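What follows is one chain in structure tokens, specifically the form predicted on its own.
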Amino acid sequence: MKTLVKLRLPVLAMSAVAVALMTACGGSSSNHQNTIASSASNVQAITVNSGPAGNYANGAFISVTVCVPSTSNCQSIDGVLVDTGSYGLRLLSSSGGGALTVALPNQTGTNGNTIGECAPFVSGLTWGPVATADIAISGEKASAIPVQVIDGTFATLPGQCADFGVPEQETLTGQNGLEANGILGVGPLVQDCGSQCTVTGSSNPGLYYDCAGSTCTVTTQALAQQVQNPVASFATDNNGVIVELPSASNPTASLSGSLVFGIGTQSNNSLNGASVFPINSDIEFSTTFNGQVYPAFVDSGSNAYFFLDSGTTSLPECSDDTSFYCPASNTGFSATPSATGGASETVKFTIGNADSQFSIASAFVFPTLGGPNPGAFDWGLPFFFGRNVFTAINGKSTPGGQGPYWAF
């Protein structure tokens, strides 16, 4: 089976905010035109393909340039996964088979010790030092912002980090390989933890660590020192992003589209009538399925429609990997995303047999890939095929209102 990666930081890494969200399909049901912006200063090519490890299912990748701050010591790194469900740039070091070789300066605390970070996702965690970098993507630049270098050799994994109960993803390949050279988190928040990591005691989730040698202990981290969504630090086009991908009706080798920076800041990033879905403080909106309302979110870092369970959907799980559904034939569904103070739209989507799709050796794009996610809807990357999906950043003004929200 091809790689399963579900890259969403959990609620502990999401500070209380107020407002937006989206939908899904394996054949779009949206009435809004899916245009793909051409080359411009705020446009970066994005490709869904097998990734740098050659075995990624439904991964959307771009190239980024990282530099030692205020120098010309830079490196272009491709194979970086675009993730609208997390926040900040995380780069796999060469020690784990990743591409990063430029020596970025580590962030240190007031005592001079290196700051480390444990970033838990649904499928695994990344561990390594917090560094400082200039980040350039297309014609946009974020200067001297905190990023995470994924490096399992940095220090001993703290027990509180291990307690998240998910495997370390600190190598490019292998049983728990990241299968990407990094993760670009362009979700609707600015920092990856928020106010929870600025306080001491049991309410601190334990993402940031003070590391003396190989020994690390939980520490507080000011908002400005936390790993940052780089888009929020751009000089312009800094209020959100648009993921623009063409439609796909059958498994194929790759898709090419655009990651566009800014919402309503240039002629190529207007909302164009897209419906706006404000998000709540849990970074969710609602989706109604068969008369029942469920929490939901939009996430390009999840490689399938992850929704509900076999008992609710009547879709059997695959016998060789229960992370996916394996119906005997393609099965159509409809669900209605909605948000308080926002839009409501019915979305039609199709779930196919994961084993059958993965058996196509040349294919890495799967528009009908689905899997269980009990009690909730994760509108993953297949939802993005054939529609423009907007992510507005918390506190930023846009023509659709102040972020955070998703729109499509």
Given for the second form:
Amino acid sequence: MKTLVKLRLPVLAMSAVAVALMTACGGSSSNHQNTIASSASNVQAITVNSGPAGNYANGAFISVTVCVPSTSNCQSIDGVLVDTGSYGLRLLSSSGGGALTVALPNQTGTNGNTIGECAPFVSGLTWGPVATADIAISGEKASAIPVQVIDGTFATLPGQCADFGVPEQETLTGQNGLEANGILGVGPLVQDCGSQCTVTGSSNPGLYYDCAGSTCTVTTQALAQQVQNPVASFATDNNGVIVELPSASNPTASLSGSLVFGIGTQSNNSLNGASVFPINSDIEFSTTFNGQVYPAFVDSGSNAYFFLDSGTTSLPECSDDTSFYCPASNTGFSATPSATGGASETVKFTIGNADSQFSIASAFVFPTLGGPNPGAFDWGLPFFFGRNVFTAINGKSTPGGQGPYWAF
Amino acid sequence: MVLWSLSCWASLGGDIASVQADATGMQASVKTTQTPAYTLHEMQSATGTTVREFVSSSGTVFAVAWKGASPPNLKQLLGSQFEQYQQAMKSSSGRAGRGPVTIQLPNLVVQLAGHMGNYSGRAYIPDKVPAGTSLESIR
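Provide the structure of the form predicted together with its partner chain, given the form predicted on its own shown above.
Next comes the full complex, and the chain you just saw is listed first.
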């Protein structure tokens, strides 16, 4: 978990910063329609707020219901992060302070041992058993889907997993806390590993483990048994999602939006003229900035515009957290996402001072938050503010062509 | 002995021999490119992740960079720098969020980025980067 120390500015300085932000122009703007779908069987409410631990910056949270498969033994869990940059549902167990209490059955291998997973994210990894759940979100259901229960007490973290070198995230709060009750990965792929995890030998990246008691060793995991995007298993509206969030000009406490299931499957989820950007085999497209072409992706689970570096952008990194930019004043940028065989569209956005934004204690929505990402663009959550962002799933048909693609 | 064998595997900050140790560890073949300021050794790990190691004319690995579908063995790539990187990774507190990470220490910069299915990053020792080398080229 990347975290940032709050800057404790004197009261006078804080008011000056607040005035500066109020008068500045906002985050980014879309050339296309930004509508927020109202309640329907394929719509789940999103709230961008402080999250279940009260401290999250730019987190989009929803509520998910999980059940022991084919039973009415269910639990509704809120504070689950909507992440278009990963695949599958991961829930923080109560042992780590998470909300999950319903006892989902663990997945077992042919030898009867529990299957564990080490899921690497950029800023941390999740470790715990693979379980099976029926998942219900709005009126949509996915039956007997592999999910991950994040539980540090489950078994000893394997060395191969530790060697990824990112911290284990297994508690709600505290150092490396997840600060969410779970992560709902609704990105453009189905499985969280794919064919690499189905083979033995050194080409297996070591995400799935056969756990005999507390001792876990790498195992192969068939595609159907891998933790996976539940949307792909819905009976209807299963070809992708739309994240719909309103625009925000200034730091604020919360935003309300919708997660809409399906693309062009209902009257409330048509592409509506959005430009389609096919995704390549690296799960990326391109973005051009100042005449240079960089690899790029769109990710609601990244909490800022993460792009390039100080040398290229002239934005200084914050002295107290070099993962964010801290320019002296709001700075406007223009960059052009494009995809081979797809659209090209110029995006204007503004980067403000992260320390100044975080100093507003009541704010958890930061439309101008930015940070470095050398040689690449990660269009994170602020990009979604005021813009309907479509994520079409690999291999699924939509009116905009076959997934995977992003459209906005 | 344990320390010695660790440094033997160390890449970043290590010498040219550690590049070969990495290649062996990854069961990879190495493609070498010579530039005026440094030699670039590019190898592909068994899991398909591309690893680039930048070696100065004095024979020091001053930077490593990676990109691929699965994350690399960072402990092996950072070698003796791994401990201080891990400490820095755990030391911050305050506003929470997810995304790329930049760790900047006086003698070490580590940057992690990407998303599930595509992980990238780089690490370098600022005062070992040869003069005239653009940081943009370390990737």
